[in-house]
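Take a look at this one chain, the form predicted alone, written out in structure tokens.
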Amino acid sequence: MKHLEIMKSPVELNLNDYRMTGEPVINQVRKIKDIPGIFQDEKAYSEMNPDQLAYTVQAWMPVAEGTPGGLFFGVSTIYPGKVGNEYFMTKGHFHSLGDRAEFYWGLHGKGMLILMDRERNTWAEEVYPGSLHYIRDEIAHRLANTGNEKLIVGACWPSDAGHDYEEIAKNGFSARLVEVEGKPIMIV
């Protein structure tokens, strides 16, 4: 950067499909085979096409991970589908630094933001275009697509928050979001 220089942003967000482009954008793809153990119905999971796309995550991390005071920006796309009666969902995580919060906002489609505190109380918030969600500290979170089209959600989180996937991989969430009679409900 030079004094008085006018520059273009290194990242662009397409407002039609919410995909990010630019050299620093990180792209992650999660297929069914990449997320074993998160669905209750293991038989239905084993019968799924292992290459079925479950979700993608794009992230712009303009500072090094772990840098205090920085922010990261991301877009998650969860594809429609179910394993048994359980909706396609992300793995879910706590933040490594538990006192860090995060914002999610709905861009496209419909779904649920599933939340769980450290005492294992679990609840969900509806996600839809325009919904805004504040995920406070010490709250695990995951997204589930309850619709028939892609669920696209924006996110912004502190660059030093980190991701603790291990806790959820080991103990899961205390409740599940399933479809019963065509509607999403939380069950234990």
Second form
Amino acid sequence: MKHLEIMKSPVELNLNDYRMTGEPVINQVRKIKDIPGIFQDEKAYSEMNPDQLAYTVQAWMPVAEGTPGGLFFGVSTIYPGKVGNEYFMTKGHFHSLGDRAEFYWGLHGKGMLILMDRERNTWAEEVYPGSLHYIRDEIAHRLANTGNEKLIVGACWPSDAGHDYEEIAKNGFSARLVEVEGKPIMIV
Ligand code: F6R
Ligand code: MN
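What would the structure be for the form predicted in complex with ligand F6R, given that what you showed me was the form predicted alone?
Below, the chain from earlier opens the complete complex, with every other chain and molecule after it.
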């Protein structure tokens, strides 16, 4: 940029459909076949269309992953659906630098933010348009879509947070969000 120059930011968020456009924006796609092992009902999982979309993530990463002091901005879209009685959900993770926090905010649809601390206490916050969520240090987090429409959630996290998927892949969360009589409940 030049002194006194007035310009547009390189990335924008469409406030109607919450799509990000511009450069650089990365697009991640997670289909049913990309998220094995996270749902309890393995038979129901194996009978699903492997190419069905489970969730997508768009992110603006203005600095290299791992850079201290920077921020990343993301939009996660979780599709409606269930595997057995469990809602479509993200893999879930702790941050690799466990003391790095994150903000989430609900934009569209309805769901749950499932949270678990290092002692494996698990709880959830309702997500809806306008809901704000501070995910503090050392808390694993996962989004589940409990509605019939797309769940769209904004996120902002430190560029050196990283993602530790291993712990959740190995031990899961200590509780599951399932649908019973049409309502989401947490069970162990
Ligand atoms: C970033 C973050 C979100 C998630 C996204 C997908 O730290 O929490 O952008 O990465 O909701 O979930 P995962 O990464 O668990 O597949
Ligand atoms: Mn995160």
